[in-house]
Every structure is written in structure tokens, then in C-alpha cells.
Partner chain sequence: MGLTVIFGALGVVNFAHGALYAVGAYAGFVTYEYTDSFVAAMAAGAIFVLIVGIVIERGLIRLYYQRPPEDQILVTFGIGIVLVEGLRAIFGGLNRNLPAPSWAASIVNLHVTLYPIYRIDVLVIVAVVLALLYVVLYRTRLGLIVRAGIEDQLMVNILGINVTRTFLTVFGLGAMAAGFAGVINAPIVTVSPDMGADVLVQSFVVIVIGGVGSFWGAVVGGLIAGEILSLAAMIDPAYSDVMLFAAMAVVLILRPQGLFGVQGRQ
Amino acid sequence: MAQRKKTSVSRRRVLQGAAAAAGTLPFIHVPHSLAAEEAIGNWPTGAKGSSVFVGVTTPLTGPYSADGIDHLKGYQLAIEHLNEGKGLAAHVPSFKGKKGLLGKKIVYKNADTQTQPNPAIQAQTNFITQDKAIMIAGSLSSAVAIAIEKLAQRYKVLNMVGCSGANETTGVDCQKFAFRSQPSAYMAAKALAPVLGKEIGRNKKAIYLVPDYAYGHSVEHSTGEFTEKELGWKSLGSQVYPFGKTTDYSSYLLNIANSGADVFVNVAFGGEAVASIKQAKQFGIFDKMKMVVPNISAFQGKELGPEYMGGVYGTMDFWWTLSETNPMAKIFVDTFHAKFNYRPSWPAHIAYTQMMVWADAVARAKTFNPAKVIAELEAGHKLQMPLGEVWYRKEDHQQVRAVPVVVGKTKAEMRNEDDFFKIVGLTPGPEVMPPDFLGCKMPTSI
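Single chain coordinates (the form predicted on its own):
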């Protein structure tokens, strides 16, 4: 900032000297936008041309790759709709009827994270430093999400967090430049517990299979907190496996099968969830106990089918049958289905709606300046999206949004090839928000 003032003063003196020599007035007006606004991150450099760049990272390989491919398609559709003024972009009041964002085309690149933080950090660093990203997005692991959050904070580039369920993402690891839309483990558990009490019962014994990283431990802790406090369930402990390094779950599942539990809480996600559930059946676990999956991954229903998932309770960020009651969800689901020939799963929903919410904040701020866009996002402006009304809390940058609780359908209940789950609860966001911000200490300034 000091250097910027020095340059402006020097320029003014030169112009004043020239004006005096020419016999004109000695005062030269410097536009406020040039004199008062400080460069932040890649602004204004990244917004000077006819387009702005968004850096996207999703896992196309690794245990979360199926979800990652769906996630990427959500970004592709959202960017197409924003550039062409179609889909939800034709209905958001702040830019309805316009093509592009503030008159600029949105361009992007995607990099494969391999479901690991290091490739994501390397790719996003390149997007920020070489492509001058005005915003970065994308993750499917909370470990990746938290690492990208910290990178965005360091470079002062806005980060619309992708998929991340760990409490830490908007809790102790919250960042001024990052905003998360997926429900935290706390929110999901609080929405899920009443349904489990009604459908499975009180005073049950539960045992957990947990991936050893932030997401796994958050989900175990929050699910245990609400089932024990509200339902009188008792935890018999957890079987913790190394995330991303396990294909044979036999030793963990043998302990679960012999635990005497009534409920098997499977916290595994993506490909790890599919593998562990198939192996659990071989151990006869489902003959002894009910299974709960607190956060059901995108293609778990399709990859396992109703034979495994029928009657299984859990939560999802979004499920496509909301399109039957919500007009904004119908636009999203129908346009996605038309383009990709299947109904979107929830990673695509996160990608699509995060882009729309970011674009709305930019349009209302009338600038890509991240400081002003952050202020708009923190202002609590309510926007109609496929989940209904959504907005962000200033205190922790967690989106306030409804949480769907679902149960897997039997084969006889399925109406079409994508109809794997029934929504049995849609808990309003304000009812599940943590009151203490989960340890987030959000800075008050940029």
C-alpha cells in the first residue's frame, strides 16, 4: 500500500507541473477507484481482460474419484450456464438475463487431486500464480479442503470450498477467504439423530468404522455426540483404518462382527465405503446389526444397489428428488440430466450452487475485488437455490442450508435407474447450526 501511494503522489506532481507549465489549473483529480483501492491477491490483475479464470481441483483418480467426476461436471455446467445466461443463471436476480459475469467470460482449468492434498496444492498454486485465478474451488476430501483453504488465505484468493464434511473446515481451521456449503459433521449428525431414534430405536449399542483423518474423526465424534446424548446409544468404540491405503478391511470387520453391537456406523466414503460394505456382508454383519452411513457418498447407491443400501439411513448434501418440490432444483436436475444423461449427485450440486452463490456475490458487489465479495457473502443475503433459501454466517463462513436425511430404497420401491433413496427429513439449516462455531475465530478484517 505504501508503494502504491508513493507512485500516485509522484504521478500527481508530474501532472501538476505539466499543468502549471501549460497555464492550466494545478489540481489533477485521481479517480477514487485508482487512489483508494488496494490490490488484493490476483485482483485487479486477474480481472483486467475479457475473461476471469477459476481454478478447479477434483479427484479423478483415487478412492473418491467417482464423486470427483460428478463434482467436475457440476462446475462445467455452472460455468456454461453463467457464460450463456441459462439454467439457474437465468433466475438469479443479480445477474438474470446477462451472459458472463460483470461482462466477462468465465474460463477454468481442472486438475486431478488424486484424493490427496499435495497434488491439489501444487495445482492450485499454479492456477493462482500462473493463471491469475480470481477464485479457486474444488475438493472431495476434508484434508484437501483444509489445505486449499490455507493456501487461498496465504495468497488472498477467494475459495469456494468443494465437498468437505469435517467440522474443522469451518471450525478451528476456518479462513477469511474460504466459504463452505456442505453440512458439517455436526449439522449432519444433529439432523440424522432424531430419524435414527424413530426408525432404529433408543438405547442401542453402536460401533464405528472410521478413516483416519479429519473427516472420519469429525463424523464419528458428532454422530456419537448426538446419538448418545439424545437417544441413549452407547459407543462400543471404533475401528480406525489408514485413509487411502486400505483395500482389505477384514481385521476391522471381524472386530465389528464380534462386538455385540446393534448398529454398524460406517464412516468410510467413496470407493472405501463400497469395498468395506461388500466385505461387511461376507462377515455376516448385516445379519446381526443395522447399518448407518452418516454421510452417503454420491454413487454408493448405484455401485452397491438396493441389496446393500435398502433400509440404510444417512444424510446427503442434496438428493435429486428435491426437484419434485423445488423449482430451482428442477432446473438444475433437468439441465444436468439433459447434458450428462444421468441425474446429478450431491458433489455436482455443491459445485454448481457454489458457483452460482459466488457469482451472485460478485454481481452484487459489482467487482471481483475479494474484500468486497467477502463482505457480500458475509452480509447474510438470502438466495433461492435447489435446497431452498441459503446464506452464509459471518462468524464461520458456514452456509445455512437444509440438511436432507435419506433412507435407501428396496428394488421394488425404485421408480427409475437413479431412484436409490427416499428423503425422510429435510431439516432447516437454522435448526442444526452449531452455536459455538466449533472453535472458529474468524478475523474481522482481510
The other form holds:
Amino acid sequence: MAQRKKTSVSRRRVLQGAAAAAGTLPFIHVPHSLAAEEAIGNWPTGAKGSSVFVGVTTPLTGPYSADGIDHLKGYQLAIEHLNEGKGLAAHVPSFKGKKGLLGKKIVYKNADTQTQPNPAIQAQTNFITQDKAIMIAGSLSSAVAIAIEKLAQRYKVLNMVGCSGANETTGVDCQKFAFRSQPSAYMAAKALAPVLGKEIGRNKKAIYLVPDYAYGHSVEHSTGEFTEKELGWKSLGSQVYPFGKTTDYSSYLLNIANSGADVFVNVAFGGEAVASIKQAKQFGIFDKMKMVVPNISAFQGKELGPEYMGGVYGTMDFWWTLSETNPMAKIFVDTFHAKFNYRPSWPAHIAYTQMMVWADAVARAKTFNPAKVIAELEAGHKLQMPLGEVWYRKEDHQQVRAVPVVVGKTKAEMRNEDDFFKIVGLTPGPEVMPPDFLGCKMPTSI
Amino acid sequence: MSAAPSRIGARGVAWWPVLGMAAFLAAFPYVIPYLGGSLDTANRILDWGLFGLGFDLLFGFTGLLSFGQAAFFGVGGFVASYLLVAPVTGNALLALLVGTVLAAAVGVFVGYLSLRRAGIYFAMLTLAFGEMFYFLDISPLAQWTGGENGLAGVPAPQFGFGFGATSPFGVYWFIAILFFFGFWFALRLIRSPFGAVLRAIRDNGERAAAVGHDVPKYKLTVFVIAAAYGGLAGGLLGLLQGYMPPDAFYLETSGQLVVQTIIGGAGTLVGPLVGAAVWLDLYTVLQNIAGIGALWKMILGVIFVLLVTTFRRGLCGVVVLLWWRATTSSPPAGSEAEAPPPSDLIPPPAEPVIRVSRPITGSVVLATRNLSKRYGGLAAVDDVSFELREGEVRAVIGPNGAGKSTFFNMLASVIPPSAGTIEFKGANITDLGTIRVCQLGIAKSFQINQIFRSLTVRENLRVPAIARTYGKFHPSMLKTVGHDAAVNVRIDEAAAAVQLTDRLDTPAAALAYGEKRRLEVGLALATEPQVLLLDEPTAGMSPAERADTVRLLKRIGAGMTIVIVEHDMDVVFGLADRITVLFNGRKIAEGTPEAIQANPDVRAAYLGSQAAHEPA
Amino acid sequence: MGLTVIFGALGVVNFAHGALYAVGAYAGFVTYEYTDSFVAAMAAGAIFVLIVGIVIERGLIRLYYQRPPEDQILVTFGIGIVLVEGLRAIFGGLNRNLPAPSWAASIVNLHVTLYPIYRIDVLVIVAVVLALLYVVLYRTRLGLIVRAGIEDQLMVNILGINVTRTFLTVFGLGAMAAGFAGVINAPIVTVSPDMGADVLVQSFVVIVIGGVGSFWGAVVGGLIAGEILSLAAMIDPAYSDVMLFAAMAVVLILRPQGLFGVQGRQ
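The form predicted in complex with the partner chain is what I want next, because the block you gave corresponds to the form predicted on its own; please supply it.
Following is the full complex, with the preceding chain placed first.
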């Protein structure tokens, strides 16, 4: 049985810190003062015409293509709404009743990243240098998200981060030009723990299935920390599998089945989560223990169905049934459903709300100047979004937002074809924010 | 492998490719904005082009299809990036150099193992080893490589004294200069004796070995060179975008390189550059056509399949073809349309011109002692002892299945004997292998033509001439082979000996059958052998061609020691000084043609074998 | 891992194999959606991919027999891309679920441990297929032709055996095996367009370790590779795949032709 020390999470921190420190390249010389009308990145060049350009990169091919297409649809819908003053755009106080942003039409291009960092960097570099992008967005993995953050920093272009759950994104790798809305692994785990205590109970024995890469270890670490500290759970160890190429989990699942644990914490994500859960059911693990998936992938419910996901606990950035309680969520979900014929998953939610939050900051700054937009975002202005009130924290550029905790519905409980989860908790954002900023040292000036 | 033989490598150095490339590189950054690209795109095209130069040497010129080039790209990239990020050194050139050298070292390792197999298995092995480096990168070495996050913050190159590639143009010039040198070196390499051998290996590796080239060593060397190009390009990727991505190690990287090279045109050196430009352009353009989006990859896949199927040499090949059509009335080299002149009209030269230094002492040059070859329980050759004297023309005959071919292949060290020894001038050469045996002076011409089809006659004969001039391996990569007087003399002599002087610049594939047969003999002759082994030299010839060849062999035979295996008895009796008869693997008779003709055992053997059929 | 053995035994290696495996899984998935029968899904997967294989062979690969083997690799690589992206265009990138058949969905108590019946069934199915394959390959005239095709394509050419039929049979059987493997593996892994990529690399490794075109080589190679993966994963998962390739390297150094391969064959 493979046991990894949990400290291995931070084995690269030193290196990444060094990388971040060296990450400013003088490709585009920017004066370090904040004099009002000095050019920064693509501003003002990129905001001179009748439209502004937003560069989007999502995977359309490769293992995360379904999630990537959902993510892209979120951008599509948001940009359509902003340009036509519809949807949430008709409700955000700073620009409601207006079409476009500061009188300009928003145009965008998307490039297929194939869930790889290099095509994302290549495409975004082109968007920045050729199309004079005023903002860049979109990602479906933390590796890609962090690479884009650093690119944005280098070119001094604002980056509203797409899907990324790693602590590093707003932790050790945080950037002045980048803002992330998805909860970090830390926040998800902290939000999850009290609900697990209520639903599953205290003093349980847990066993983990962990992909062997930084994100897997950080989810495992955070989940372990909060369930042990707050619920008195005990970890029976981790089954660590090689990330990226594993298709057969039988040797790990056998150990899990025979471990005598009460709770099976499955940290796998995407296709690996689907395969490992299918196999876990074949090993009869669900007859013996409850399963927790700390971060549920966008289409896990649809891909596995209620036979597998019924009774599984986890967190998600967003789940569409929030539309039943939140009017903003209702607008988003209904317009999305009308346009694309299915209810949005959380990558679409991230894309949609990040666009709206950015537009609000621009509208309030009354300029596309990134220095001023960053200042507006850092000001912590509270905005009503599908998750309720959200705002950015200036110390690490992590969005303070509620974290939905969900449980999978059984087939009998489902009311429509997309009704896979029930929201069992909506942990308020301020309760889950990491107090130490996870190693982020945000510079005060640009 | 290729439809049209390379134009490069003919006599005389053409400077236009180098000057043309320099002009292109100087103009490229000013032109690309009009083509809808940015400087960053230009940098990436050059970087992929540089990566592809190495791959083209490996695949386009040597015929080795590797699906694992990502390993070298990644190693070079991560080593250079780590050195600059850590930072171990601030000197970008030093970091690039170390990365390139380490990538080459990895190339030695991967090449040594993968080159143990050929064809599809070589491709599989390189792919598997490429994956191995991906796993090493993301897990065990993640501490240094950043795992799936890669390495960010690679500083722009600085060279001191205020020089540095810190502006976008600076980066471009930096890459362009390195690309230029990479191109120049690759161009020199393919015009060198080394390059000539590579192309021979691509066409027919077995034959290249048979004329005395250490093929495995050549392959490994070019594999390592390709790895070094990959390492340099990988390092440049980190420098140009300030970030070294983990996908450098992905299978997709190797695949993209292959696809780009094929689309652009393999075996052209500029093909990978063109392919990279097309790929990057289509990638951007296709995705922005409404309704295509995710289908871009499938469309590129279809284009790729169509190009592989129809235009083997990619876009550059198409351009060359069109250019040929436009400028000349005759089709490009390689097409079969060119009508060969009838071969039997060539008047025989007055006297043999092949230069063979040989005292007529009549001592034993080649001998076998109790030579046997068994396959399972079957003895193909059984206890054959045999002595060949200097200056002698010896024929080995026998009915089908007598073991002639097996015996012959043992003499040439193509197959190892099960028992017994072979001696050359008193030295045991039993297990030396074809290459060393050929270098010693035993050359074989094959029953089925084994010529280098896509090369011209001159280029064909150059291959054995290089083996004789430079030995079994010689890394002379900067010498222009067309200028090598020693090699040229040997080519001319061999061409004259087989009466192909007028056809020197004709592609071998376009020769008439009889001419191909003569070229086959010429390839063996050009190694200047002391013993020439001829395996059915007149197989498949028309009577006229046959008579021609007998005249030719007679002339050659007047000056050398020859063993000839032949079915046609007219040829045998017209040429041989002595004849050895094999039957059922055993030697049943040996002597002068007259004696053999009269031998009753031989008659019985030939009559009896009519009933029993075994494959030869 | 057992499934790569079938590829190995057939000695069929082409770079579209991973894609054909995925096509088989999707064919099975669609059939299952309509019929609810896993047996029908298995048959559909095998037969549909056999047809796809025949179409590819007749339409494209056939043009390549006179060309160097490298060209065949290239065209199968390209076909692989087109097939995978075609699946994505038709079915989208979602992971699809083909459940284990109801008769195999339970768990068996092996005294030492519990084990899913479906996995045991897969073992049995693989064993049966291998046995069938063995009989076909070594006891029938068709097998003789196929083996000749696997072992020495040039020789087949020279001997003038009906070359067209041989290559079509070899390619078709290989494709069918890939499609079948796709269906029976589908309940264990997830059905997605990219599912074949890893199978491809693993089957290459098995073939290299076992020896090309050797039936027993493929069986032993498959077992060795499976053992290495699971043993190394227990010691340190970071190295499990690396160990697999290291084993391959060792085999190449000691026996370049593979454990059961015949010397001199490339």
C-alpha cells in the first residue's frame, strides 16, 4: 500500500516562489508609477475602437472537451448578454439598461487548448499581441490557469481565471493581474467538513484515493485537515495512483474495500473519477461505506447517473438548483437552458459570472485601464450573483463566495433529466477563506 | 521512400539555399503581420522548424520514423529552463548548450535501445520511450520540472554589454540566428559523405551495410543529432515564452512534429518550417470559422491522411513538382516516363578499366572448412569445404534446394554458419558480419536487385565508393561529397566498368532492367573488392541482355577473383574457370567446366531433382 | 491489461488501434442503449469495427502495401486522429457509461477477498478468446495464412499466397479484436473518445516484451506487464509506468527480438 507523506504537497513551493519572483519580463516596458493615463499592457490601444477584445481559451478536444465546451458556452452567453443588455447584465446596478460595456461591443475568440498549457499560452499570446485583448479568460485545469495567470502578469493584461481549484492559483502563484472565483481545495474542504459531520457523523474512519499530483495531494491534505480537526475523523491512509494514465484501479480499490473504513474519499477528477467510481461500485464498496468526492467534476452526475452518484457527498462551484432559491441564479440558468437546451454546469457558471464581475468593475472604474479595474476589484465591492453576494479579497485575489455542498440524488428523487444533486449546504464565503492566504504575497502596486 | 530523388548533393555547392534562407529570415518578421500572424507566431514557426530540421534528417533523409521526439524537446527545454530559473546560471547560451547536450545524451540512450528494431517497431519503441520521459517529468522529477504545472519565469536571454533578446524583435533575431545555423549545418550534413550514406540507408539499409557501411552507427549518430536539434528547440521554447510547459513531453508534441513535417514535405529541410506555418495558421483560422470549432483537428487529420496518400513529399514536394512541370519538358527525376535507351547498343570498351591491384600468385584467398548450416533438423548446407584461388572465376551450381544461396550467404557473412569456418587470406572471418567482411574486400551482388532506387546512378555508386574511401564509419559532416576527388574517381571507374557512364545522372528507378542489373553489379564493384560474389547476375534478363552481361562479366573477371551462383548453364560455362556442384547441401563435384559436364553424379543430381521440389 | 494480449497475439500493431478500440466501445454503448443486451453490444462492437477495419483496409491501407512500412504508420496515425475526433463530433466529449451486464454485476467472495464477478468474467472471456485465437491461428489454414502475414509480409508476397486476402484478414481480425476489447473493457473504464490512447502504448510494450507475432510471447508479455504495473504501484505509484518502460528497455538490451520472438525478424 502506498502511503505518501502529506507534506509532499509543498515540495515545489520554493521553486514556484522563485519562478514567480523571476516571472516579470520586460517585454513590454511599463512604468512602475501609477500615473493616471499611462499605457498599461494593451490599454489604451485595445480600448480605442468601437469594440474591446476578450481572449478565451478552453479545451474543445482532449479529455476535458465536454467541460471545456460548457465553459465556452458560459462566455458566449455572458458576452451576448452584456452586448445586448440582457440576462444578468440587465440587473447589475453599475451597467443595467446599457448595451455593451462603456459603449463598446465585446468581441471574443476562442482557441482549443486540448487541456494543455502550451496551446493556451500560444493562443493567449496571440490574442494579446495581435488582437490587443483587454482581458483574457478560460482554463480547465490549474496547470493551464496558473500558466495563463503568469502570462497575463507578464503582458500586464487582466486575467479573470477560469476553472481552477488548486490552492496555488490564489496562493503561492497568485498574480496582481489575475482573479479567481472557483473555491480553492482549501475552501471546498472547509465548506464540506461541517456538512459531512451533520450528514455522516463524527469520529469516522476515512480512506483516500488520490491521484499523484499537486492538486490531488492538496485536496487530500485539506480534506484530511478539516475532517480530523473538526469532526474527529481518522485517516486510514491513502491509495495513491499515478495521475493521467491509470485506467484500472482494482489494486487500490481492493485495499479500500478491505480497509474497514466508513468513508471513502475519492479525490480523482474528470474521467478518472468516473472510472474509479464505476469500478468501486463493482467492488461493492458502496455497500460498506459512504463516498465523498471533495470536488465533483462538471458532468459527473450525467456521466455516471444516479445509480452511482446517489448518496455521494461533495462540493461544486455551482449547481443549477440554486435557481430555485436565488433570483440571479434563476436568470442565469433559465437563459442558458433556453439557448443551449440543457442546464448549465459549473464551468459555464464560472465563465458567466467572471465576465459579469469584470464588467461591473470596468463599469465602476469607467475605464478599461487594468490598473483601475484591478483597484475596483480589490476594493471588495459586493455584487449580487447566482451564488448570492460575491466580492474579491485584495490580499490574494480569491473571490469570497458561498460554497455549495451537495449530495447525489437517487433515481426516484430526480425531477428532470439534469436533476442529479441536492444542495445540502451553502457555506458562506467568509467562513471558508484561508486566513494565511496560502502563501500569496500580493504586491501593493502594479 | 521518396518519389523524387533529392536534388541536393550533386556536384558543386549551390549557395542559393543558404542565401535564400538568410533572406527569408531577414524578411519574415516584416512580412508576417501581413499574413495575419504576430512576431510570437514567427518565433514559434521557427522553433518548430528547428525541431523539425533534426526530425527531417532522421525521417526525411534516413527513413527513421520516430514518435518520441518530444522526449528530447522536453529534456532540452526543462534542463535549460531549470538552469535559468533556479538559477544555476544567468547565461542563456550556456543553459541552451547544456540542455542540448543532455538531450543528445538522452538520444544516445533512447537511440541505442530503439534502433535495435526497425520499421513499425522502431516507431513503437520511440513512442514508448517518449511516454516514459513524460512519466518521469510529471511525477518523479516534479520537484525540478514543476510537474504538471511546468516551469514559469524563464528570463529573457541576456548576453552582457547591453546585448540581449529582451524585445520581441530581439527574441526573433536570437531564434532566427540559431535557426540559420541549424539550417546551414543540416544542409552541409546532407551534402556530406555522411549525408550520402544516410540517404542510402533510407532507401535500402541492408544494401548500405552490404557495401561496408556501419549502418547502426550511422543511424545512432543521426538519431543523436536529431535529439540535439530537439533539445535546442525545446530550450528555445522556454526562452521565447518565458515558460516551459509540461506538454513538451506529451505524445501530441511528437505527433504534431510528424504531421507538420509530412504536411510541409519530408526530406526537404524546409518542409518542417512550411508545415509548422501551415499547422499554426490552420489551427487559428479553422477554429474561427463558424461551425468548425472543435472539428479543426479532424480536418487537419483528413488533410494529413490525404497528403500521405497522394503527395508523399508534402507541400514542398507539390511545389517542386509544379516547378518541374513549368520549367522543363521532361518530368522530374523519379518518374518512370523517361524512356531508357536500349542497353545492348552500348559498345563495349576496349579494355577493363576497373582498378584492382592483385598479384597473380594463385594463392588461396577464400576458403571454407566443413561449413554447415542447419535449420532445425534440416541441413541446408552440409560439411562443405572449398578453396578459391586468386584470379579464379568460380561458379557454384546445383538444382533447386541444393543449398547454393545458403552457402553463398554464409560466404558474404549474411547468415552465420551452424558449424565450420570461413577464412579470408588465412584469417578466420566466420562471424565478422557483412559490414566488416565487405570492408575486408568481399563484396556481394544480389540476386534480386538491391539498388538505391530513389538515388541517381552516380549517387548509387557513391555509396560503396564512400565506404571504400572512408571506411565503415566516418563522421565527416561538413565536407561536400561532390568535391571528393577520391570518391569521384571510384564512381567514374565503377560506372565505366558496368557501362553506365552515360546514365550517371539518371535516377536508378528509371533505368531499364538490364541497366539496373548492371548497377547492382556496379555497387559491389565500387567497393573495389578482392573477391566478388555474384548471385545470379543474369536472373530475369532477356537473351540479348544476358549475352551483354556475360561479355561484361568476362571483362571484369579478367581482373579479379569471382564466385558466381547461376542457373543459366550458358553463363556458367562461358565464364567459370572451375565449377563447384552442390546437391542436397553437400558438395558432390568440383572441377573444370569440361570435367563437370562429363560427371555422371552431376547429371544424376540434375535429373533426379526434377521430381523433388523444395524452395531454394 | 489482458486485452493487450489479444493485440499482441495477433501481432497487429497499427497506430489507429487505440481509435478502433474506442469505436468498438461506442458501438457497444449505442447497441446497449437500444437493446439493453450486453451480448448484443459485444457482437455489435466486434462486427462494426470489423466492417470499419475492412473499409479502411480496402479504402486506404491497400494502397500502402507497396510503400515503406513508415508510410503505413503515418496513415494509421492520421486515421486514428480522424476516428477519435469523429467520435467526439458525433457523441461529444462526455464520458459515457456502459454498465456491466446484470449477470455479472455482483461480487464474489473469494475467501481472501471480494472480487467483482465482471472482472472474473473478463478474464474468462479473454481466456476463451485467446483459446479460440490459438485454435484459429495454429490449427486452420486461415491461421497459417494469417501467421505468415504477421510474421513475414515479404515472404507472403514472394510466395504468392493470395496477398490481398491475407492482409485484409490480418487487418480485419486486428480491428475486430480492438473493437471487441473496447466493448468488454467499457464497463470497467469510461467510454470516451480518448480512451484508446493508453491501450495503444501498453499494447506496444507488451508486444516488445513478448516478441512480435508470438502467441505465447504476447501472453507472457501481458502477464509481466500487468504484474510490473501493479507491483510498482504498490511500492511507489510515481514510478509504476516508468518501471514498465524500464522492463521493456531491459528486454531490448538482453533480447532485442523479445522474450519469445524469433531472432532476425525485424
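Numbering follows the first chain given and starts at 1. Between two forms, the rigid core is defined as the largest C-alpha subset superposing within 1.5 Å. Worth saying up front: this structure is predicted, and the values here are computed from it rather than measured.
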query: Rigid-part match between these two forms, residue 290 vs residue 430; finding: no
query: Rigid-part reorientation between these two forms, C-alpha based, degrees; finding: 11
query: Core-aligned CA shift between these two forms for residue 258 (Å); finding: 4.1
